[in-house]
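Take a look at this single chain, the form predicted alone, given in structure tokens.
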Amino acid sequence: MAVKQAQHGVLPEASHDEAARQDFVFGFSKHVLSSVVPGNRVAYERRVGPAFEKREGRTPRDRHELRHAMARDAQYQVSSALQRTTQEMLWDSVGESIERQWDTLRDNAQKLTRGKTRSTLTLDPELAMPNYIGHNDHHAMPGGYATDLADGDIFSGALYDRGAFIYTDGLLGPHMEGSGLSVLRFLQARFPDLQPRRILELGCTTGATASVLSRGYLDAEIHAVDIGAALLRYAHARAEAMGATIHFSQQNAEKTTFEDGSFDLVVTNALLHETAHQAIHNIIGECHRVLRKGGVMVHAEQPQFEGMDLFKAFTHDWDTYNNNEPFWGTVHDLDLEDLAVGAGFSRGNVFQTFAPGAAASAGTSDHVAVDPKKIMGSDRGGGLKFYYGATK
């Protein structure tokens, strides 16, 4: 990888052999994406498409018909299997590194968060885990976001932090903050007069976006919630290592404990596609509830399928069926404007737009090749970022 991940107090450090395996997995994945996956379009244009038209007398109506047709083709079967395999290999290569140094990482996290700290952490052992989180390992990450197996567990946070860095080819920058920087720069460009006193991030994972917001809005009180205790322990320790002041709490984004109208800004970053149909309605409603009058709701996501080239839509829908992202396709089909209006926002205050993505924001675009056309599913940080939100 052209970008090296910056070390901090709880980031797992790979041994020589572990680093070699991770480098191999990264290189193999890159080869699959750049040299194997592009053959799917060739297969469609030369074999699958003509056969479909001959059989049906028309072209596929939607990405679902296209997917069923492509699923019979050996090229797509091989490329899809290789993508899923490299995904699993990536998590395994990082997981074994964490397991080797488990005691050290846990002890480091506890040392960083012992006594008087800049950030705070409130856990809720009685919190009910929603099925869409507890019963699914999103993006094939072992244990998903919810697993908490031992006292002081930080495994899921360490796995996500290091694994996502490799998965995105370092596009998010050495501190994994490119996606957060994209959010901050979008906010500063679209709402230049916004000076929030209190900010809430829903679905904070390792706290990278919250850390960026804490630097971008120095006078703001930052709150960040997630569902997983191990994730939050890691995020708390990371924040301490990075010198950030963030108030972390274990909560369900569908219904938090915060008071009505208590935030000036509510943010999510790649959260909505990890939820479920009723949950997303609840989350947008919760955003409306906790925002003050004039406050801003912003969601950074992958783009909607509406208006997208049919083959590109099929390509981006790969995660729904192959990467443990069951809500991926559904959320990108939703009428987001109606969703916000149903939650109480005025239609004229809803926005959907694009802005520079993680690679551009982190300054890695010149160092890492970015070609979203060659990628199945997520663009892994390259290209533009889709933003959806509203003012109250």
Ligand SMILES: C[S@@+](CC[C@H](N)C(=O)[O-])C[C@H]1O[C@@H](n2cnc3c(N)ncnc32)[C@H](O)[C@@H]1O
Given for the second form:
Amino acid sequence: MAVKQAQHGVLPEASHDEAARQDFVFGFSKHVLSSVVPGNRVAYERRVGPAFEKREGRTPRDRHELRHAMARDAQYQVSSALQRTTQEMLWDSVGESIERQWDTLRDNAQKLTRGKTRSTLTLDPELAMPNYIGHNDHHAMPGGYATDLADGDIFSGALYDRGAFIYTDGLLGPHMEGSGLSVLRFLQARFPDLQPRRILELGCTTGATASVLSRGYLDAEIHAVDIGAALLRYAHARAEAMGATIHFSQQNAEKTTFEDGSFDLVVTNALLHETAHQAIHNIIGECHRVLRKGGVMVHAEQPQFEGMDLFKAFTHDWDTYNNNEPFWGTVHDLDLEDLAVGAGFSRGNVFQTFAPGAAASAGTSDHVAVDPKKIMGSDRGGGLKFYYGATK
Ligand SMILES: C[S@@+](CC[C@H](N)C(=O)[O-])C[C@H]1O[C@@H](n2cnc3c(N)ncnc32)[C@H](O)[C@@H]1O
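Would you generate the structure of this protein in the form predicted in complex with this ligand, following the form predicted alone above?
Below is the whole assembly, all chains and molecules, this chain first.
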């Protein structure tokens, strides 16, 4: 990989053999994405599309018809199988490395978070785990977000941190800052006068975005919520190692304990597509509730399907059926304006727009081939990012 992930107190270190395996997975995945997956469009244009038209007397009406037709084609079957396999290999290559050093990583996390710390963590062992998290391993990550294996466990946080770095081919930058930086740059460009005193991130995972926001808005008090305890222990230790001040708490983003109107800015970054239908309505409602009048809600997401070229929509929908992202498709079909209005925002205050993505923000575009990463499902950090939100 052209970009190396910066070491911090709890990042798993790869031994020689583990690094070799992770490099192989990275190279193999890149090969599949840039040399095998593009064959799907060729298969569609030359074989699958013409056969569909001959049979039905028309072109496919939507991405679902297109997918059913493609699912019978050998090229698509092979490319999908290879993509899924590389995804599983990715998590395996990181997971075995974490298992080897689990004791050390957990001890490091405990040392970093012992006594008086600049960041804080509040866990809630009684918190009910929603089924869409507890019963699903999102993006095929073993154990998903909810797993909490033992006292002081940080496994899922370490798995996400290292796995996401490899998955995005280092595009997010050495400190995994690219995704958060793209949100910060978007906010600074769109709301130049916003000087938030209290910021809330919902679905913070390892705290990567919250850390960037804490550096971008130096006077703000930053709160970051996630549902997974092991993620949050890792996030707290990571924040301490990196010198960030963030108040982490284990809460359901659908219904938090924060007071009405107590935040100037509420952010999610890649949360919405991982939550079930009713949950999204609840989360947008919660954003509205905790924002003060004039406050800003912003969600960084994958683009909606509406208006998208049919074949592109089909490729973007790959994760719904092949990568344990069951809500991906339906979320990207939602009418986001209606969603915000239903939660109490005024229609005229809702925005949906694109802005530079993580690679551009992290300055890694030149180091890594970005375009092939836009091929299937997520853009893996390349290209433009979609922003949806509203002012209250
Ligand atoms: C793709 S990750 C978000 C990445 C993170 N925002 C970042 O910038 O690196 C989605 C996160 O949302 C969390 N999540 C999903 N549903 C949630 C809910 N109802 N309440 C709180 N967190 C939730 C998951 O546990 C997971 O950590």
